[in-house]
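The chain below stands alone and is given in structure tokens; this is the form predicted alone.
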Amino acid sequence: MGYPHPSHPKETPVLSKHFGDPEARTFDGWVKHGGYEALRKAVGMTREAIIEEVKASGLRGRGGAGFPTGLKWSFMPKEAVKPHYLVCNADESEPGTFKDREIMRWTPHALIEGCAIGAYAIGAERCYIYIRGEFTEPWRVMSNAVDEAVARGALGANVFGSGKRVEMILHRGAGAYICGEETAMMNSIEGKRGNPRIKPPFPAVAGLFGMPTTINNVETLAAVPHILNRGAEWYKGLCLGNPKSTGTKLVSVCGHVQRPGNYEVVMGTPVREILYDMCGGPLPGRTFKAVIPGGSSVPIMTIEEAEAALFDYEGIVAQGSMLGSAGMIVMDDTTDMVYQIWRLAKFYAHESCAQCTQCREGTAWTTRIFERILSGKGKQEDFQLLLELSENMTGKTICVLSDSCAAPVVSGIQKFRSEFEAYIAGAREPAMAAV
């Protein structure tokens, strides 16, 4: 459920306004709420005008990278001499992140409308929405919504009588984390093993089926209709001082807070407000210890760093981490940081596609070293070994899965070394049996 935060006068719930409203799931309900007006407007505009409006809004990718959306669209060839494709990344497999599924569950037509606008803007007549296999309810809701949109003329060979064609295909994943990476996702859609591809060529040159392709996140595309309806200047005004991070952002908060859930905030909101005002602070008798702000693949922040941070792309970087997918994992003073970092490393070792040696071996070795430490058999040399493994996993593989494993390991050692030392010195009871 979305919980918009009312404390800032500029803020109006945008993406989460109709979360929890069953009527918004239907075509007629969405039209009643102003839906599909943006698509009707878009098919009467030039593709270049749509891209320029999205550029002017400052909308950045909400899936993790934060790349400017309009700029990304502009990379596509101007003339569609061969098929172009839009792919919507609805895999949402990043631990701690659960916002995109809420968009699909409650406002499926917002995503369909955004996809249709994006497809037309980049010269694509076909859009694929790649939905995580475990998303049973979102899959059902999206399937019904696409059928409705086709029947009512919002999709198909003649979108709202404009002569423009936009077809939409839902593709169901099979539970592989790696398929959230854009090139692995394209391989999966093509029926191949979901291994990432070497870049270049980049998707805008040779992507899905070897054709020019753009990949955008669910939240990114769902924001596009609002921008066309209300204008780039309105969207740019939804920020608290940083013109590089505009609009509202859905943040998924889980862990040791009193009110976990999805919240929609204006970019630039202090993280302290999210943790204490919106989420109710720590559980009774406890204090916060650490926060992972952008899903499990970004560096861990101490609570002091988190409390000093502003919730936007630059604000989180300034405190040593990344906004990523905005999956905020909160840990209190009862947390065994060594054990939790081991769990993250084990996840990445399990999800590695094993294509790159540094990732396949590095994530497995990292996991085994953590198990040695947690069983009370750790050595001082393990610190340097873990850091060297992380160095050899960072920036040296086809995709960033191994980097994602290294990020919590390195930041964990830097900021919570005393907890590692306690295990190595025998001052803490082993958390697992000897390995």
Contents of the next structure:
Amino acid sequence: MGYPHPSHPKETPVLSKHFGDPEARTFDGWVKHGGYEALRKAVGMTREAIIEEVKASGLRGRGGAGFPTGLKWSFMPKEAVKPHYLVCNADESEPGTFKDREIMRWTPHALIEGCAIGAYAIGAERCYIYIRGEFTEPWRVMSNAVDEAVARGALGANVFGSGKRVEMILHRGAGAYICGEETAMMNSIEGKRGNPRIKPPFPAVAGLFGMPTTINNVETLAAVPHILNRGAEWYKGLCLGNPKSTGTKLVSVCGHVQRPGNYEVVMGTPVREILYDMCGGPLPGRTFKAVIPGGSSVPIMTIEEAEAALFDYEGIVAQGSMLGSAGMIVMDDTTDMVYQIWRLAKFYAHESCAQCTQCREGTAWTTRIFERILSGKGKQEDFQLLLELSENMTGKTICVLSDSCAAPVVSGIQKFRSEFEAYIAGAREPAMAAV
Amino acid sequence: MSGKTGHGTTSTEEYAPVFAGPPRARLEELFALYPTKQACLLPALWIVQEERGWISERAIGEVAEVLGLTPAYVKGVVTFYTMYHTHPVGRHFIQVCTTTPCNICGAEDVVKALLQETGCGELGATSPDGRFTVIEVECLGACGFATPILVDNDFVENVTPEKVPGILQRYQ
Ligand SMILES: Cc1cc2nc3c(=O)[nH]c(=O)nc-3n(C[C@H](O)[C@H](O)[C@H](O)COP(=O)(O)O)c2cc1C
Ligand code: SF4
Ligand code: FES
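Return the form predicted together with the partner chain of this protein as a structure block, the form predicted alone having already been given.
Next comes the full complex, this chain leading.
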């Protein structure tokens, strides 16, 4: 449902069906809605059979990269000679994205169940759920739910009497966007600075505490119980024509729309329907100008591109951007694109972990060049400088934070050049004092 | 270790250790949750901040000692994360999101209202009555409910400049 709004007929609520219902937060309430059936079933299956089912469903990672989940699980060693770990990524800090927090706030047991199934499937007896430090309420809800699940035998040394052990530990972040990157997250759990690691080795070989590890996003794991309950064929059927993108997806929509919020749609839904039918279109007297469809780290789309796009991994790529985390930032004609891209650059400069020179210097420089332009001191050469810097920040660093800063800059210059020109020509009042 | 390395000896004031009594028991429980002691660092720092309001040099020395790390290492970690305070802050700590999605919905006006109503005047400063400290933060993961603020542990959504005085009243 379109929490906090009533469900729209064009939505397909699977994960969000019980958002807003306090009863669903409790163990008994969850069981009443069919909860924990999938986990009971899973512990009676072989690890391989679960992985096969998830592979067949077509489920892809909802954390941003869209990697096939079943395939990722199959990279884990067959025999658990060393301890294996599952890490659930609940760091949700990508600007524009606020879906995982609703899953944790309203359906904590869905996540616990998904984590328990995932852990068993990859041969892990322990799962760490890394929750960003600012998520105080989701933390409380999750913490109570884990206690309940332990008390009711869904977690612990003997899951539902099966002899299988699954422990779940909540780990609190402390304010750092970069800890959402999977290898930075492992360092953070280990008590280190959240610096991403050079890959290889990949986490499935040497991850958390040097052991084979799988990291999955909250929404990815929360989808797993539904797949086991209703079958891979059902999940695969949730798609409007493109078999590479299956299932439902929570879209977080924010910015200049009438009804911002989370909406759950079948993959392949036209973006138009999300913007106009579900979100109610632009604010009175305004018109849409741009959409950043996948959280702030992807290229900006013009409204024409967005309106022509189908909402799934391939559909957004076909219109020049990426699905990312599916946090849609909608901007209308009142938006100063130069100023807002500056604000994004500032975000990345602040969040860079500073290990790579291109990223540390590039994000800071980019921010300063934008400040020069915004203060009316920009030059024509700044276009070239920004594009060269962006080129230097793409594909050359330990993680893709650096690329993420370049994406809105390059697409912004390409698609909204006249707004930059206006500042440079002095045709527009400076937005900030000279630096 | 802290005494020998000089950490915790810069002031003549008595330092009462954080990890005694119930906080110590909480720390011991943490040890069972991770295969290394070092992994308890973030949770241990959270305990210090809950108990003392901020993380002093001496507390850093104490954490280093209980976890078998060096104070320099612990400090490097503390300063990496934005939520740990390395200086005392007001009785109520307010974090306002001003990242792009909130920015286009008027977050900067909320910041102005907060700075004015609290008397803090500028970001990072504590109000003269010691009641508030206001800082700008990056995306709080609630972008659909612009502008969200975090007052201590309370998440408040859809904040507008007009709502600021009423919200502040709840925090004395
Ligand atoms: C800078 C950066 C930040 C990220 N932040 C998050 C995040 O907050 N949440 C998340 O689930 N994935 C995030 N990711 C993606 C993770 O690295 C990882 O791909 C994901 O958690 C894998 O889970 P999935 O396969 O279920 O999507 C981030 C990646 C990068 C490079
Ligand atoms: S690209 Fe940036 S954030 Fe990523 S590892 Fe390098 S410096 Fe750190
Ligand atoms: S941008 Fe403000 S909460 Fe995300």
